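Below sits a lone chain in structure tokens, taken as the form predicted alone.
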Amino acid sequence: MKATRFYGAGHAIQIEDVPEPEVGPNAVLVKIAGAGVCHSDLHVIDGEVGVKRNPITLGHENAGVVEKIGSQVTAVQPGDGVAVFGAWGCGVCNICERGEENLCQNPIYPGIMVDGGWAEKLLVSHSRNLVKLNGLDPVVAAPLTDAALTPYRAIKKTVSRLGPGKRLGIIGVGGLGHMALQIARALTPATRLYAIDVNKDKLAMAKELGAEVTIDGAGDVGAAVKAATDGEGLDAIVDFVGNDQTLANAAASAAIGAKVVIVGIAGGTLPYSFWKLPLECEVTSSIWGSRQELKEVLELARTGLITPHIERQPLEAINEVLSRLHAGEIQGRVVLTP
């Protein structure tokens, strides 16, 4: 079968034929029909996050067709269409046995430590990985396994300060970003929307897609904020960025009482003291979602109350792909159809 090779920081991405992956008792081999291309993977592709073997193929947010199952298998059939959950976990621990995969401290992550979906074939190493899509297209499913998984999780942080005439701030209008400001407008619909982002064409889109102000992140921030809301500031803000600026920017932003949760990875740092931020402000982290959230999501997308906006791309355009996701000019999500 086709897959693409990482062999390293520095190295172009390769396309080779592998040898079709054996499947075990629990395990699952699915054929990919759609696998996002994330952000998130250029760290791992400049070398900011170590993979577990080498070469590897990357990918984590994949969706396709049950080709073949292990003899343990019950919960799907060769043939069904299913969602990946990428957070793979140990399954065994007390926070997985709870539900939350993806804050497992011994993660087995697609991608990083096994095997991902940049391939025409993907095994998952346990069918509890697996969400059917009951009839919703793998190549839309594909990037809501973690471009809208995520978001999901962060927005449901903030929606205890949201609703009508609350507002909730959006830094980074990507991949992550679009899918949030489609979630929040699900979740809480009187909420009021702003947009943060040094792109032109992603705050249109943030428009065409909800929000009611946009703000140029090249510029003072907080001060346009402060402006468009009455010196008040925003109750809630998602940063899908996490650099220095942007978490500044969060923290100039924010109100009294306000919650700011940091999605991004960038590795920015905020400084956070009893008067750096305006009083009793919340900061937390989020990271993707569990595999019940993951079904949240999916039943969004299929009542049409979430939309990802996708590119179609081959495997074989990878290369070019990350070159325009470095450079910034990538809408929404590109997903990979092998």
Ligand code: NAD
Given for the second form:
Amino acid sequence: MKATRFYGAGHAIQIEDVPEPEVGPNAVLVKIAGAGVCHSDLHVIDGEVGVKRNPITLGHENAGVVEKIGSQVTAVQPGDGVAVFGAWGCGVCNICERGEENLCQNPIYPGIMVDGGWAEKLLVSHSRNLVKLNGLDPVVAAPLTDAALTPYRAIKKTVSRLGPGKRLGIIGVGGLGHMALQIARALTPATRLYAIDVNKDKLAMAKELGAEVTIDGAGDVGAAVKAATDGEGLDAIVDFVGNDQTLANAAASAAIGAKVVIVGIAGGTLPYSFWKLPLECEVTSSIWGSRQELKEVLELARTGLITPHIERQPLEAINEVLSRLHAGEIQGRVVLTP
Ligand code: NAD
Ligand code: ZN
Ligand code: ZN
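The form predicted together with this ligand is what I want next, because the block you gave corresponds to the form predicted alone; please supply it.
The next block holds the full complex; its first chain is the one shown before.
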């Protein structure tokens, strides 16, 4: 089968013919219909995040159609459309048992620890990691498994701060951020949305997706936010970049008692001390989402409340797609359609 192969930072991704994986008793072979290209893949390709194999097939945002099932699998059948839940936990620790596999300390993420979905087929180690699509287009479902699931969990962490007249800031209106705006509208429709990005096209998209105010992330963001909020600041902020600049901008934009959620893994640091941030401002991080949260996200898409903006590309376009993502030129999400 055809697969993309990553040989380490500094090497272009290769397209190769690789053997089809063996399907163990609990495993499922999925024919990939869509595999999203996430900025986290860029952090891997740039050598900022390590992978466990070399070479490896990247791709952790996957959906498709079940092709083969292991002898013990009953949950899905060949022909079923499925979204692949990607935060594969060890399955046996206390954290996995309570259903938060995305927090497992020994995870086996496809596309980072084992081969992922930028290929014709993906071996899913256990059928519990599949959610049936029940009619949802798998190309649309692919980015929902991360570009929507991750902001869904992050925004849920802020909802106690939100509601009529309250203000949510979204920093970075890319693959995750453009879904975050839609998720916020679905979960808390009366909240006023503020979008911050360095790219005009992204800010234009943010307006279309319901942002009341858009702010140039290259300017004095704190001053612009204060000017647009009667000096009060934002009640919650989700940072989908996470570098020194955006974290400082989040701190400068936060209201008293605000909540700041860091999702972007650009490696920035936010100095935190009693007087550094507004009084009783909370800062936390958020990683991916749980299987139950993925089911909720798929339901939001089925009901039409959230719709990813998708650009389809073949596997062969991967290196070009990655350089455009690097340059910040991709609107919404690119989904590879092998
Ligand atoms: P993306 O490249 O699609 O979007 C990033 C956006 O940020 C772009 O619109 C870009 O113009 C904007 N941006 C860049 N610098 C900015 C600045 N200084 N101020 C404001 N906006 C700025 O990326 P993505 O796929 O949406 O991923 C976003 C981040 O989230 C990445 O760091 C990725 O690795 C991370 N991520 C984290 C998780 C998690 O579980 N925590 C999951 C998926 C992705
Ligand atoms: Zn991702
Ligand atoms: Zn675990």
